[in-house]
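Have a look below at one chain only, the form predicted alone, in structure tokens format.
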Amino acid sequence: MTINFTMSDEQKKLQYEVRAFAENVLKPVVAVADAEPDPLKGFQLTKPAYVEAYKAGIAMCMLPAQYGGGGVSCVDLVIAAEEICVVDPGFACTVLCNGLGLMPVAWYGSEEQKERFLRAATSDPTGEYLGGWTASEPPGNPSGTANFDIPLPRPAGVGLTAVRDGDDFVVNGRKYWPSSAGWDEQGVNSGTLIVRTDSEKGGTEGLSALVLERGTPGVTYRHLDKVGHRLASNAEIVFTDARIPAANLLPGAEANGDLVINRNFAWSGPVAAIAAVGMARAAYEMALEFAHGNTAGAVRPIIGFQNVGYVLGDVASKIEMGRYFSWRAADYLDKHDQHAELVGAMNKIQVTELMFDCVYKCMQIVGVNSLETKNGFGKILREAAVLPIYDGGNMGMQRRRVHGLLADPMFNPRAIMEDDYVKFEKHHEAIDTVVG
């Protein structure tokens, strides 16, 4: 029996068509959107491209069909999203913080929740509908967001409070960095909001999960500029005594909010690093290209040289491995529920870096001509080193997780390799996060 790395028929159509959405109707949009000063506008600049990408069953592909989704599997999201970050991957964000804000509610809502959300998300006759992921806190002291499972109350771990007060919640404090501001800095039409339910707990009992609906009153926005990702959608958000409805809690998440993130980063693990593989792709391209066509003053075209063969020819190895590793990673959420918070976690950390790598490699190839901007290397640049530092960053909670389940004294080292399911539980968490 072998093992197939060949994609079917419907995959290959499903890769076609999101490459010729991608180079058709996101590609042409691209550069003036990016180079657009002002944040809010360059995103905006995307809003006819998402439109036709929801209308084409994009946006909302990993939602369950159940609910009108596409019920695409976590392979042929990876497949689909690559296509998509070889243009931009600050696009395929977006559509990525649809599934980040609302696959949640899928795996931790009630059925009336999903009823509710899911079918507005994937029913929109507009095709503007956004959904949003709102976890990260604002950097300070104490704050932040990489030590969310720290096992003390506040005010260390997540700072954004959510007091029961008859049929709502009061929630107050400061989210920074989350998808999204929306369209018009009035927040995304519906996602998953972590908050701290518990104030006397630490972060594996004390977080819980609302959604958080477009025109919630006492919640603000503002659009941030980024050197990345710019046409993603990235905010500041302040709630002040903003009232969300108690029946907005996913009753899975009720001081579960620390295994929605760590579910929720593994989930995405393979999207990210597939994006890398994307941006290398990109970079790859063009670097042989140019070596094939350019001299630098010699009498035959560079390819030829030792040197320049050799480092492409390690950096088109690294991307094939960066993206078998991705489809593994996918294929393991695929087998076990969509949980793989080991493999996710290794999946990300592991190509994201490795990419980076392979885009300077190629940047080095092309030589100074690669810092030109009309030539496409520096927004390459800027978009691979988002990478390893976002969608839990690599230095953060995603090297934590993978290091909380090694020291694990049950922790099979061999469970991958034999494709056994490897449970995260609580106890797996808050590893590293009280210094000394």
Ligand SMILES: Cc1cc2nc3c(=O)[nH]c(=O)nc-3n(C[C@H](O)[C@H](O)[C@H](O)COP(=O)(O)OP(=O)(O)OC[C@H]3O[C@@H](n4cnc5c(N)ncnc54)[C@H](O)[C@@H]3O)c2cc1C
Given for the second form:
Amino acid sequence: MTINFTMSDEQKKLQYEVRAFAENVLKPVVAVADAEPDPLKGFQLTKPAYVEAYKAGIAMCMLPAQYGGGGVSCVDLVIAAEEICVVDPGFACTVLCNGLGLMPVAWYGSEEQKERFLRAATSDPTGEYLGGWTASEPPGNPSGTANFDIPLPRPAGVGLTAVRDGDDFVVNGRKYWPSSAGWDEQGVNSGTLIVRTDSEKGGTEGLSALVLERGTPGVTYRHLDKVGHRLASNAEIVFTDARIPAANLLPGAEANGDLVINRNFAWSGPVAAIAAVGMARAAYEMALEFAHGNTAGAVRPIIGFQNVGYVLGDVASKIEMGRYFSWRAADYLDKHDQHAELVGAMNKIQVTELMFDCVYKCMQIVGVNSLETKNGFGKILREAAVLPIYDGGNMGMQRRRVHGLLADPMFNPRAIMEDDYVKFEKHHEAIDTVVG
Ligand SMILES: Cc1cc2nc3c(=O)[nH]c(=O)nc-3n(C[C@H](O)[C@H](O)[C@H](O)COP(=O)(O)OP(=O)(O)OC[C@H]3O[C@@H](n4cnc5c(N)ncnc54)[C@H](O)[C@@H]3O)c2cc1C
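Now that we've seen the form predicted alone, could you pull up the form predicted together with the ligand?
Up next: the whole complex, starting with the chain shown before.
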């Protein structure tokens, strides 16, 4: 049998255990952390739950088993992620960033770097270890993130420069939005940093990836306040003549930082998509319960109205579609060496946008009472709104990658259906980066 939607006993166990963690350990923290006005304090409130997740093997489950990680498949990661996301996708984002920060080390690092960084990440006795993915840049003119592969020298594209000086790179500039500030605004333990190693070249030649470690002199962090994913940490990071050892350059990523970005934000696509499924699932279950228990002044509960039944039926079907596409995109990653630049993007774009619409449809069914804070739809709406925008925005980065592949005359439109490996290469990049 080659197509099988039945979970194995191990997958059911994983789902059960992660659901128990989310319900029993994470859920009690969510409301108070979400309501905390100070984003650093809010993040710190999640630390005990994070430590439990680390000790239960959840926080580093995606890292290769060879270096002490859980070595779970991408399909298993998505099954587990849904159970955390339905309770709080911001917390799930913290766990996801361990993968975004450290999988590039597994993919592009030397054996020595894998032993040094991945082993440390998976063997922290305190359970507080955090990985960070530091790619995004501040808004402004010039600045931003979406056109990182623009084929023009600075000031276009990535602005954080890394200039080789002896045994170090000297790094200057700013990042904005990454998950890298850590529990105390002194930085996460380690993670991947995208830098401009050649300012004269465009984004397809001039970018590289370094491992940024906690305690690097010349780096400061400040947490950002935001409307959704308040349990996740996001920061402004300023580099002032920061010195990062040249030994932290990921060899496979030298002049290939662009490919790291594209691969990474597609690897995480199914996790973002399943986060959206989790949000729509939460809204749907609440709306269905409301529809069975409220008459809105009519004689019988509103579930008896045709419109209510049709809309909730559509929502339920779309949630199933979103879940199966996410499983399939993860399956594609598992089959193709954790590459899914095309299907990971397609999955993330379509499912996050469809699920946002589902959340809002559920609110329309519940009506005005969905707007009262205590009923919980507002938080779900805030969380669902993040998902099409974060993790490589759907409008710029993700759709551009799909466009770049489809514009290739050699592109096989049946590739995904036939399970072909769609190789994403530099000639697929830079599309739509120059307005006009
Ligand atoms: C909860 C959360 C966690 C995050 N974690 C991380 C992290 O760990 N590491 C990290 O590096 N970043 C992180 N980010 C940032 C996130 O990945 C963003 O997706 C990324 O910064 C790009 O944002 P953007 O697409 O809005 O790009 P911007 O460059 O800010 O572009 C703004 C908008 O301009 C438009 N646009 C720009 N260029 C084009 C184009 N060529 N074609 C069409 N439209 C275009 C799009 O509408 C786009 O959304 C996080 C963000 C959030 C909210």
